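One chain is shown next in structure tokens, namely the form predicted on its own.
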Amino acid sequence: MQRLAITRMVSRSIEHCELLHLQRQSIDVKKAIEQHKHYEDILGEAGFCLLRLPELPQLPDSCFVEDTALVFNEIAIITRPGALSRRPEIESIKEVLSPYRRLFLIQAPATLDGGDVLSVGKQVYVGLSNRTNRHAVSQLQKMLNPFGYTVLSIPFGGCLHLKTAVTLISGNILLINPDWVNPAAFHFDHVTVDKSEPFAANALLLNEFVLYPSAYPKTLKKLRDAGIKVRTVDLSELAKAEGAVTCCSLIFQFIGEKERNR
């Protein structure tokens, strides 16, 4: 088995995103564009089979693809993007996805973003969120139990997404904002944020490392502590829309040709 990378090319209309809890800032374009690019060398220099797809100039978010699909190991869930300008962003996926994994779909009234859901093993968290319903966490118990998964809601606040309060940063252990989400719903040994640091939860699990913004340096040092082993990532400019490293790539498992014609 390999693993694919999934990643879109920053809209160079990126500054007219979406933005529910910060303000407004000049995003430099160009510097996003480079940003996103180490981004994605960093993965394949990490052993991912990169997919890069184009520019979507209409759409600003488009970039930040983990809201508009879940990958498990059985089946991908194409979202229903609780912003209505970041709907019509799941139609491309659904033809990228569909070579790889059976489709299911979000359906109305259910509203989900890839970033409020949270998969460890087999337990699979939902952030209630003004992305996210409870009408979508009801379809994701009947799109996942038949496969063994378990799907928990979790309430949480002060940010965008859940995975902005929390992430998994090894096979047992959360990154986490307590501030913003109760550790005591995950029954997992967790790291928690330095406070000066609120937005520093957010860490992109890859094969023998972890991926975290350059951007808070206690935090960084908590994990390094903890025998974490982390590889950072200036975002600066994509944090300006609210975007992160787990945002930005849809990363999953899947046969290769060797593998498929063995």
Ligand code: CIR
The other form holds:
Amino acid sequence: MQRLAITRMVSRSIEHCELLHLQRQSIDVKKAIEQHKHYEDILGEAGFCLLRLPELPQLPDSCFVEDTALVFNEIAIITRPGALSRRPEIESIKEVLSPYRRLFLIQAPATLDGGDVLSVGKQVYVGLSNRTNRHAVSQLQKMLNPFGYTVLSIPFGGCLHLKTAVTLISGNILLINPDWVNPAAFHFDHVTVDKSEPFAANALLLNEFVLYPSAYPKTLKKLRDAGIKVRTVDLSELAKAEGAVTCCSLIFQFIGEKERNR
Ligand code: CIR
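Please supply the corresponding structure for the form predicted together with ligand CIR (the preceding block corresponds to the form predicted on its own).
Starting with the chain above, the whole complex follows.
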């Protein structure tokens, strides 16, 4: 099964990114580009066909493509990012995704960032945040219920996106920061982050292994002790922009047009 990953080159203006919970620090753009390239290389080595989009110099956060769309096997949903500065990012993502899926668009007054959506099989958890509102949850229900998905809203706090607080690390195990989201909201086993590493819950599950930031050694040990196969990547410069491993790609399966229309 062919798997694709959309990425976008780091913008030279990334220092002007949106920030919610972090103090602004200077970002070494050259290093950020190298780290992002290493991330892409790992996706390539893992067997993904990379759709690497060109830099958008005027859009500081545009490498964080996860926030612009949700791609399911049946359809893709183009978001309406909560931060005004990020809304123009969706235009080119629409074009890139349209050959692969039927597109649905989130409409005002809804706002939605892809980082707030955690999908586990047919369960879709949507974090209510500064960026994502209840209108988005009801629009997602209307779009996804016909395909058998259940969409649930999840309260959380203390971090930018739901997936800063919880991600999937195997078919049915979550990695979670219980100070930011209540593990009881999900009916899955979980590993908790080390207390000293609150930002350590964002991991990217890539079938054969979990791609994980090298910045969190204590939680990394917990993952390995739990039998999770992990590969690390250094994304320290993107972390200064409140970015992490899930947000730098949009991952989906190639499904031919005939199969999609069945
Ligand atoms: C923002 O605030 O929108 C960006 N600076 C960071 C977005 C990170 N996205 C994600 O975790 N899904």
